[in-house]
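A lone chain, given as structure tokens: the form predicted on its own.
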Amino acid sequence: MSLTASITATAVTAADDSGFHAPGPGSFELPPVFEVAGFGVTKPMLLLVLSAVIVVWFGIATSRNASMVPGRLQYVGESAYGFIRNTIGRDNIGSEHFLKYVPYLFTLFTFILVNNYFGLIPFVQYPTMSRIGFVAPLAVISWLVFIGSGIWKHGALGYLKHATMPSGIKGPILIVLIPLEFFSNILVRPFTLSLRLFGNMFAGHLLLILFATGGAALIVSGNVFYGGVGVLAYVMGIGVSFLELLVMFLQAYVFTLLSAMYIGEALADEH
């Protein structure tokens, strides 16, 4: 068992003795901030709108009044755009078609990144992508984009053949391969995209809540041993927060990278 798991188990066990209840999925269910015509508007909804505003502002602010010698903000914008354009777009989609997909990939990456980092901003502290209802539509959009790209390039039947029939393989083995390829290349991808991002954001934030609330409960328990474990839990929570900085970036990167790879595969001449 890892040190983190050991401390977590000790914290939960000890805190349970003092009446503490470990956080769970219910910790992500927040009451409405206000209602509109009987419809409750929650904090994650507001954060989702705020993230869209931030992404639009970032795009405008970094490209407006662009000059040959870029300022700091323009440099940040151009660096981010260049990273998405070259490292994700061109390398995975190919030089012939990648440019038309860069705006989508750039928006997708920055949108997910902002929503992930909401989880570590003081007084906000809620990674919006820890809600599957917000992640699933993004995966469906990426699915529609790469399916649409494949149909545009090969035609409907041509893309179906392209996605399900590996080139150079003939004979009875295709009876097995075609359903498997259809399942893995067309049906499963939106689910794996959704679950990977959702699972990482949900689990990471749940662990941070546990370290923070469990540590506080242990420190005020009055037991010296429990108090020591509580301080250690806080220290581990700070360490996990730095790790989450990397995980949040990587999850935005992986989601965007896989979307680009799927588009590239759909546009490729061969399976």
The other form holds:
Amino acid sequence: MSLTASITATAVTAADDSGFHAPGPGSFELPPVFEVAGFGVTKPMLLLVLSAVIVVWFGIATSRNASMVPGRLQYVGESAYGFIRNTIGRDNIGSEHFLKYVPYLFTLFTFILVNNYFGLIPFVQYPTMSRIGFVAPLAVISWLVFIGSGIWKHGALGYLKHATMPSGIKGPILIVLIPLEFFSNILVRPFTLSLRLFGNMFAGHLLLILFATGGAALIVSGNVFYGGVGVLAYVMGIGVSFLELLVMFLQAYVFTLLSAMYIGEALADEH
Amino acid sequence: MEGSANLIGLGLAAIGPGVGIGLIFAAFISGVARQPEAQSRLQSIAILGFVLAEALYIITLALAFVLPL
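Right, the form predicted on its own is done, so what does the form predicted together with the partner chain look like?
Whole complex next, starting from this chain.
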């Protein structure tokens, strides 16, 4: 970590003479690509539409001409579907109701995954989910789905009791426990869901921008020693890219996993 | 020197989840070493723990940029 810190520190001192600006939240606010009736359409909006197209294409292309002996494309689609269906869906929701939720979970996973990987594809290089405006609706949909399935299973009051009253606890401790459980089980969940995905994508992309622009500023600074550190910054940037490759997958997985867990919890029987 | 004191707090806030994530995966690895057939069961629990520990840092990250100082 001290290596990273020293690179950042040198990047900041080199900033004064070479016009280097440290990346911040402003790096994510791109000018609109084109305007429709005064409404600026920006790159992340276009990428969001593109990702939807890719997901739909993937779904159709892998399931069309389905045969008993799967071809290469069908195999990819089926193993992705099987992963979501068995590892995320069945293990967390339970074998009784999980099939109804698999289409939602599969769409959620592929959609988030494609949007995250936009951050590493050359010339695209913008993880759409690093804007919280695109993440929050996904979290709200997941929230509505698990609240809705809880109400469907237990009824509105029944679900409220199921979610806020831990079984086997009686007496005055419930006065403290019920608001706490309500807060943690119902109010906080959409916030943590969206903040986690947003924060990871934001931080990862910020780190990549820092290593790329800081490294470039150090290399062109003219000083041989700064240049050496700049090359090191690029090497670190490549390392961070591989870390991001993992994190992007993990965040899509985790978002889907937590959605499935919340649904499974809402559907669970009293015990 | 320019910068925000928030970023020092951000660095300090990384310590706790860092230790926590280390402990979670240490327990996961020793669990798998003792009982390799339980890996798939342990993996989802480990990732859940990792995510919960990481959430603390991510919330700090969001606040560090949102709250001005």
